Each structure stands twice: as C-alpha cells, then as structure tokens.
Amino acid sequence: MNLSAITTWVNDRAGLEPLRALAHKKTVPLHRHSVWYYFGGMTLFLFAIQVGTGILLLLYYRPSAENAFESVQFIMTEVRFGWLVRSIHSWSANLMIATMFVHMFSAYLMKAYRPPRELTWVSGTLLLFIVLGFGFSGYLLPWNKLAFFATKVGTDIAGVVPGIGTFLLRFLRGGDEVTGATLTRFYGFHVAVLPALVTAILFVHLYFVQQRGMSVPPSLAGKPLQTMKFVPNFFLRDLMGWLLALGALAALAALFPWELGEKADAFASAPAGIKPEWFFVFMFQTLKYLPAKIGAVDGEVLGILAFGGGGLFWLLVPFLDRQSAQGKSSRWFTLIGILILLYIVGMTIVGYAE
C-alpha cells in the first residue's frame, strides 16, 4: 500500500479534507515586520518539548517532601540521560516564557488586538498568565533550598492581597506554612490543573488565529501586500525557527546543566540575596523599593494591586484602545507598551545587578 492510498484511506474515515483545504488556502502577509510572526510557532514548539520531557520526568519523580529531592537526584545521576532531560525541560521552560513575552509585545506594538481579533488577544493573554503559573508551580518541585524559600516569599506576597489574601495563601500552601502539602498541591497544579487549562485555551487561541488570519500593522492596513502560502512556504520558515530554538536549547542544556542545589530545610536560614525566577524579578524588585507605608496603606498592598491592575489592563486592552478599534493611530497605547517593556527589562537588570 503506497502513501497516497494510506492518505486516501485516512481521509475517507477521518474527514480531513477541510483541514487540508484550509492549510493550502491560508496565506501569510509579507512585510518588514513579518519576522515577529515566527515567535508564536516557536513558543508552541517549546511547549511541545515541555510536554514530552515533563512526561519522561514524571516516570521517576515522587511528589513528597521526603522523596522529591532524592527522586530528582536519582534522575540526574542514575537514569540514563536523565540530567539532559531535566536540563532540557528547565531551559525550554525559560526559553518558552521568553519567546512568549516577545510574541505578546510584538503583537501589542503591531496592534494585533484590533477588531475582529479581540478574542485572539484575550486567549493569548490568558495563556501567558497560565504559563507564568507553570513557572511558579514547577520551581518548587525539586524541593531544594532556593525553591523552598522563593516559594515562601512568593506565597507571602499573595497573602497580602486585600480581602482574599489569607484564603489565597492557605489555598496555595495547603496550610499556613510551606510544607509537603504545598509540594503536593503545586505538583497537582503543574501536572493536572494547568495543563488542562492551557490545552483548552490553546485550542481556542489557535482556532481564532486560523479563523482571523495574521494581523498586519495599522500603517500597512488596506495597502496591497505580497503574501505567501502557509503550506509549505511559511511552515518551512517556521520549521527553521524551531530548529534554531532546538539548537539553542541543546547548547544550553549540554553546556549549562540545570543544577539541583541543596535539599530544602524549613529550619535553615534563607539564602542571602534570594530571588524568584527571572520572569518575576521585576515584580519582586518593585515591591522591595516600595516604602512600608504610602499614606495610610501598606506599600506592598498597593504594589500588588498595581500589578493586578496592570494584568487586567493587558487583558482588556482591545476594548480600551478605542482609536485602534476605529482604525486610527493610538500613540498613547504604543507609548504605554514601550514603557511597560522598558520597565520590565530595566527592573530585571537592576534586580540581578544588586
């Protein structure tokens, strides 16, 4: 049986012809900003690596305070290529978040949230929030000293949220302190709750992308543009981006294996200069600089509320930027996006420079 006969057999039973027709019909606009389109596919590729390596790690990982550290140590020292799988999982998580930030900010600055793509933006923003949740929950799973105290600091910050802080802290920790119950709870979030959410929202996001196509910057809207076929032209270029990401990932995992550190000890003192993962450093650094009191309100509470408001702004920006919705230039929103980007980069650099 040749390949054509197999394809016909599968198509007759699965009804794949509409998808095939869509793939051949779909086109991608060509312009000077087209390079930013590739970061969405690169993020999806790195997420697939996360899923594959995460499943392999699950075969040996034991989610308890007594065994978690030792199980990761066993993976790194006894399981064949276990150290490499763990390094790839950790580095791909960081690269995925980095490419997702690039994808989000490029979409923002190109006003890709303009009608009729509001729901594409909203679903993409929700994916960003969930991916940050993956980073926060996965950080604790090796149960080492740095992750333990970073989680303690992170959940303490959640505990100051007005009104629901105490509930949120106990919900995240599974009690009043970071214990084995916290580890088990984070494990459940990381391997069950968040994957279910991201899978559902990812399908919705990809559906909207396919339905509405690729957005072009407002300055090019309505102008005649060259296009290229999604299959095979754009897909092959996308594949080259995946290969570049894979090369960078392999180099990082091999040359800079992810360290395990020391086992967590709740009675030990916190390491000096403790910091969260890099994608939370700008928040952590901001809260450090806020005074204890701003008027009659705790500075930390105001900081948390400001970040919450910023996240809500980012989610609702398609409905707030009325000028872009009407096809006009919205320089204020462009300036806001640039300032947010500069603030995140600047505070992250300051956080690591201290």
Contents of the next structure:
Amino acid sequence: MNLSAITTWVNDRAGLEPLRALAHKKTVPLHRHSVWYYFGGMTLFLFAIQVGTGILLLLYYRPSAENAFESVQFIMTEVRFGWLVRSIHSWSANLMIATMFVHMFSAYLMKAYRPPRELTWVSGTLLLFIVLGFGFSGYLLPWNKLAFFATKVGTDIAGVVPGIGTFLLRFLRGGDEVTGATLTRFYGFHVAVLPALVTAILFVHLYFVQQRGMSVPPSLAGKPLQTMKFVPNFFLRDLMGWLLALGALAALAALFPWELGEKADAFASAPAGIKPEWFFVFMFQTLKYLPAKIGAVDGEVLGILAFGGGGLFWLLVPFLDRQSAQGKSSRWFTLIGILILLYIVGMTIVGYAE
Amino acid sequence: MENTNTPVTTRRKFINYCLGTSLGATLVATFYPIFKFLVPPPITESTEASVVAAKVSELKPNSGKIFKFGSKPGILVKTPSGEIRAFSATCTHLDCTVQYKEEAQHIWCACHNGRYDLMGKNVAGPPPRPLEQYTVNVRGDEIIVSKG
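Given the form predicted on its own above, what does the protein look like in the form predicted in complex with its partner chain?
Entire complex below, previous chain first.
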C-alpha cells in the first residue's frame, strides 16, 4: 500500500476533504508590514512547547507547601535533563508572553480589530488575560520566597475590588492567607482550568482568523496586493520563525538556567529588591508611586480600578474606535496605543533601573 | 374555535412550565454545590492572645525581629534608646511582610517601598494605615507580646 492509497482510505472514512479545502483557501497578503504576521504563529508554537514541557514537569512536581519546593529542586538536580525541561518551561513562558505582546500591539496599531474582525480581537484579548493568569499561577508553583510575596500582593490586589473583593481574595487563596491551600488551588488553575479555557478560546480565535483571513492595515486596504498561499508557502516561512524561536529558547534555557531561589517562609520579611514577573512590573511600579490617599480613597484602590478599566477598554477597542470601523484613519486610537506602549515600556525600565 | 384551543395551549404551557422549572432546578442543583465547593470553608483563627516573641538578650538596640503571632507574622523592634515595641508585620498596603531597617531606623516594606516610623505610623510610600500595635511585657528574659 503506498501513501496515496492510505490517504484515500483515511479520507473515505474521515471525510477530510473540507478541511483540506479550508487549509488551501487561506492566503497571506504580502506588503511591507507582513513581518508582523509571524508573531501569532510564534506565540502558538511557544504555547505548544509550554504544553509539552508542562506535561513533563507534572510527572515529578508535587503540589503542596511541604513538597513543592523540594520537588522542583529534585527536578533540577536529580532528574536527567530536569534542569533543561524546567528552564525551557520558564523561558518559553516568558518568550511566549513577549511574542504575544508584539502580536497584540502590531494587531492594534494596524487596526486589525476593525470590522469584520472584532471578535478575533476580543478572543485574542481574552487569551491575553488567560495567559497572564497562567503566568501568575505558575509563578507560585515552585513555592519560593519571591513567588510567595508576589502571590500575597497579587491576591491582595484582587481583594481591593469593590463589592466582590473579599470573596475573590478567599476564592483565590483558598482561605484568608497565602498557604498550602493557595498552592493547591493555583496548581489546579494552572494545569486544568486555564488549559481548558485556553484551548476553547484559542480554537475560537483561530477559527475567526481562518474565516475572515488576514487583516491588511488601513493604509494598504483596497490596494492590489500580492498574496501567498498559506499552505504550504507561508507555513514554511512560519516554520522558519518557529525554528528561530526554538534556537533562541534553547540558547537562553541552556545558558541562563532559570533559578529556583529560596523556599517560601510565611514568617520572613519580604526580601529587598522583590519584583513580580517582568510583564507585571509596570503595574507594580505604578502602585509604588501612588500616594496612600487620593482624596478620600486609598491610592491603591484607584490604581487597581484604573488598570481594570484599562483592561476593559482594551477588550472593547473594536467597538469604541468608530473611525476605523468606517474605514477612516483614527489618529486618536493610534496615539492611545503608542502612549500605552510607551507607558508599559517606560515603567518597566524604571522598575528594573531602581 | 377559541374554546377548543384554549385547553391545548394551557396544557402545552403547563408542560413547558414543568420542563422549564425542572431544567432550572437541575441547573441550580448542579451549580449551587459547585459554587459552594469553590468557596473555602472558614478556618477558626488561632485565638492565641499572647506569645513569647523573643528573649531580651537576643535583641540588640536598633534591631528588629519577626515572630509568629498565631498564624500571622509580627515584628519586634528594639529602638536605639532600648525601648521594645511590637506590631503586626503585615504591611497595610498589599499584605507583604515588613522588616526593620537599621541604618534608616524605621520599619520598611520591600514590596512597594512603604515606610513606618518606630511607633508603627505610616510615614512614606503607599501604605494607607499604621501597623497594628501590640502590648509588650517583659517577664524575666522573655518578651511577651499580647493583643490589645
């Protein structure tokens, strides 16, 4: 039996022709901004690495306050290539968030959210929130000092939300304090709840991308553009991007193995120089600068509400930017996007320079 | 016509009502326990009213020490003049654990750079309230800290 006979046999039973047609339908427009198209696929590739290395880590990790730190230590010192698997998991998580930010801001600045792609944007923003949830929950799992205090602060922030704060805080912590109960919960979120959510929404996101095709920036819309077939031509280019990402990842993981730090201790002071993960640093730094009281309200409450409002704005951008929706240029939204980007980059740099 | 139709519509309405409420009841019966399961049960706080926080001999002037007060951290501070005070070590900003800064002679939170003076009063940075102060009694060599 040769390959084509096998293909025909499977096809006769599974009916894969529509899928094949769908894959071949897709084309990618070629223009001077096409380079940004690679970052979505790269994020997806890094996510696949997260799933693979995450499953490997599950085989040795033990989610309890007594055992978590020791089990990660065991993975890093005793298990063959354990240090590499954990290091790749941590680095890949960070690279994935970086490529996701690039993908997101390029989509924003090219106004890829304009009709009929509003829901692609909304599903993408939901993926952003889930991925940040992955970062936050995964950070605690090694049960080290930095993670312990980052989780105390992060969950306390949830507790500030008016009305449902106390409920949220207890729900996240599994009690009133950050304890082993919190670790068990975060483990459940990290390996079951969030993966289920991300799979569902990722499927929706990719479905929309496939249905509506690639967006072209407003400045090029309507102009005759060269296109390239996605399968196999652009996909092969995507693969080159993945290979680059894999190379960067392997180099980083091998040359700068992720540290484990010191075991968490509920009766130790927060260490000097404590910081959350880099993608939360801009918010962390903002909270440092807010005064204790702004008017009659605690400064931190206002800050947290402002960030919540910012997240909501980001989610609803396609419905707020009426100019872009009508095919007109929308300088205000470009300016807002650039200012947000500058704020995040600026505050992150200040956070590390201090 | 209307008369003959009415009982039919009523019957259908009745069945729809039954189906609808059963479905609603099934959903409530399914999700209520799930929701309640997700909320952690309250754990009775340790009612420890006082603890031996440290020995007088181990605390030098101008130093601090974190001690366990039930399930929460407390901080003992011996001022440069030798007076011993105790506070809750939980920062009133976002729940980090504070520490004593010897060179600056104040209580400091590393998380967001909050500062408290030696009376536990928030004097700089984002903390909105002072640290809760505890009562300190010295019995022999033992420093006993109690609430209130």
